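As a starting point, one isolated chain is supplied in structure tokens, in the form predicted alone.
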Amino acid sequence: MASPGVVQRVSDWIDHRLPIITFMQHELHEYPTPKNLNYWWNFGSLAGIILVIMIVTGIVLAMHYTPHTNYAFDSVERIMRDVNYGWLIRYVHMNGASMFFIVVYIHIFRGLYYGSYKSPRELLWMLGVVILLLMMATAFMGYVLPWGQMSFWGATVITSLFSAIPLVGDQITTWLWGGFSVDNPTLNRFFSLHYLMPFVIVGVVVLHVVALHTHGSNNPVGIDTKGPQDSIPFHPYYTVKDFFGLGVFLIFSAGFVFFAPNFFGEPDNYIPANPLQTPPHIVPEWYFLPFYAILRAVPDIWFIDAKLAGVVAMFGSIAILFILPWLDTSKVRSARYRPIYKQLFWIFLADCIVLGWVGANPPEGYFVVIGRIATAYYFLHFLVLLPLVGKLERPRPVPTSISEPVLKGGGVRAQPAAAKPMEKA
């Protein structure tokens, strides 16, 4: 075993030809990190460790699976029954992609809370969507790969809504198909782009700490740190902190992938894929119900087809988020000192929810108008209210330092902080 020398002196000859060690160090060690932090701000991190076990699993599974569609079910079917703990591997891939969007959409929520994409972090929040649009890119590739009755039709659905783009969307759809339905091809570009779209949100994630480290955490009061007194090292007080919060998803994700695997699951996909029967009921997946929704609610409109207008809406509820920080006028970042931005969060929280509820159940009866209605407010929360409540209310004092309500007992030295030049994020 070597000496604690021989590796001091193995480690200073590598950092000084490549100063690896010491760049680990300053982010992950030294980095300086508002001492305010609550467990909300857990879930970047945990994103990390999710987008980290989803590759490796991906990877084991991919050795297994035979992307054609003579054989894709089959091959699925023999990674659960016939390969070394197969079902542990693919029940983990599996319900890891539920895991993954429930962490990053609780940790978009605090963003909009805590007013985390206000300046200078846009571009910081702008990676985040980029990330989110690659996730939903990857998962509906993914989901496709089984080959069964929902992932078949899901995959003829989505495809055929780039056909209702003028001019090219039918020229999209047959790229996308390669050929002139969903079949083998497709079958094989999906899945070659769901095994390197990984690899393209880890290069994006990078980006995205980078920006992050730039100018820093935000934090619950939404106020920059004015010294080393707000600040304190990352490790080893975070560091604890999120293998605790680590713990605790470990154990909330066993409970899923041993108890309950199929919970997020359609039992349609465990039929293999039949071009001549359609289900009764096609679905996306839990996390694109809310979008889906949104895609079924538009009516025509003048000379839109409904078709297409619903497609404009779906994609311009994500895109949206990329000028969000732009649409909020207000000077004050955190909802804690913002009373009527509190109140229309979770007014929007509640909307997205029973967006995700409509787009669960046909669109029929009360559930078009329900649909129609929350979609509405979705844009209107964006477009008309932000930038209204922005002007026009009167946030509460803010303090002038994080330190200060903890010394003072929570109290705050008031200057309307409408009247204070705009923070940096």
Given for the second form:
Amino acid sequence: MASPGVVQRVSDWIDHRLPIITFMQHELHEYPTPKNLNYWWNFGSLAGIILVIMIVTGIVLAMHYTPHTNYAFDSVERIMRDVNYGWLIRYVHMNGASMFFIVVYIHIFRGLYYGSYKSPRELLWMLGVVILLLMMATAFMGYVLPWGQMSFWGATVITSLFSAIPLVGDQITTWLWGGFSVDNPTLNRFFSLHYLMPFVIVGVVVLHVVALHTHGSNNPVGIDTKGPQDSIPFHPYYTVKDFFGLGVFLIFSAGFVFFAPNFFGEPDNYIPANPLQTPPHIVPEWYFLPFYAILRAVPDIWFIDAKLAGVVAMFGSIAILFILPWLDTSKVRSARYRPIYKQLFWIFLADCIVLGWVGANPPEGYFVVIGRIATAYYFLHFLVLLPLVGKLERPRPVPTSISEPVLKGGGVRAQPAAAKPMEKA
Amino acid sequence: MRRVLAAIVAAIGLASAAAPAWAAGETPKPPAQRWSFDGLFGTFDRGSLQRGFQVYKEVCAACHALNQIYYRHLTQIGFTEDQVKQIAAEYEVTDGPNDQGEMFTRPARPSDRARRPFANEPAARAANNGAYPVDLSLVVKARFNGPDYLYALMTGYTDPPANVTLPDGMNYNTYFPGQQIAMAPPLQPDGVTYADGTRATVGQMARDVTMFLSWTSEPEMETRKRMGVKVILFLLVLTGMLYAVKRKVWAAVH
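Given the form predicted alone above, what does the protein look like in the form predicted in complex with the partner chain?
Entire complex below, previous chain first.
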């Protein structure tokens, strides 16, 4: 019979040698968090939970999957039909990818709106972009594994992009394929990497969280916490709030998993891969559509052919996020106090949605024009508007502390507070 | 290999690819039908499933395989185990090698995969004027608006418009992309004699076989939806309680 005293003594004994309990106490319990975080701050922890769900379901799927061009498709169907609850595990994994991107895109746009990428959180932001890139690679390779028509042709299209590299492009593509076309060696390495990369993501997520906990969360007001009156311990306040958010999110995703499991998928991927028959439309998964639109938008530029230019633009559209903290010249973080940036934010969001819509349609007629304008605006936003607006915009007065606007009756508007551009340099 | 790559690049759409008829909107969207498996609580109609199996067996199975289906799966559509044994035993499958190293044929058992009409794709093409009758196990999931499309396709054969001349062996079907389909109209009135006395009109057979092929595409559908209702009810209660706890915990902060 263990009395509470025994448990305490054992945990003290462990903690004295390996301070893991103190660590968790610090980082998950006492961890001071701004008291004014709204529900948009739920999506970070949600993304972490989905990552775990994806890894767990993925490990189970890998126990039943066969990475061979002759058997992959049938082994997935066997999971759907003969493995106990295999359909559930696969549909959770398949829709989980879409859910992951929904959550992460919201998480990113929250960061854009509230200026979470600004000093001292530049590295935190850049690690996030690394996670996004790793997620994209993982999702792309995972989509190849069922070896349906879209798997095969999607893999062919995306890997062929590397052939746009001058001089060595073809050799690189052959090297990536492990042959002269997408084939069994390609499928094998994609399976291997698809299993590996989530654990790399976990590693970068750890760094992301370490960077986060160094300066704490940004918040809707975008000013630093001034003291204990501005923050609350992570537990129980944000644990319970995150759990509630998780509940809402699980209802949302269960709707897809149980009632529309193929909503995000392409019917063509239920046709086994056939290298001799190109599907009428090769469309990537929805979360790649804006980038796909950018890829196809760029025309020939002087001596650079459209393919290379498109590839550069597509990778550039993500690479540009790395330098975002230095492109945005405004010292004020939150868009709440930036009247012009706030509008630019919504226009930019609309621009990304337009790009997604263009990416879903064949590159013909007015889609070409719209795609080009939207692509140009995407880069204009980062390279021209953000640097300029930071200089030209007159931010609204920022409250002096977090507690102030949180107080009932709202002290936000009536504070003259001599419009300090930012709390601390 | 160069040519393949060039074709791929063209397919990427970096160059403007030729629009397929489907995308150009020449193929009408199949009219929406009401199906018993629609909606949150939808189920397969057992009578229709078994009639649909009969249509598949007596008509479609002449050319189309059902590769993902094993005879044992048929218990899921309401056949008893003995009935399934009888159904399986109607087919001869190749087994072996035996202890003499010889392959041999024997009557199929429930644990066997549904027998394919052709040994391989070239054999299927050779017997079908060069066209390949696709595997039907996933066909409903593999087409946009699968069930409606299938029904429309099987009932959509017409004479070609005056300005269209069909090549030999091709048929005109409004709902097939490109309108030219190698498959001859598969269903004829009273083409099968239903055991339960239902009149075998073309529309009835098309509905029944669509029901059956919807099941072969998503045999888990009923279990999935039933579980989904329970899961979502549970999550609603849990989330409601979490919200109450959240309100209580935060009461002092606000």
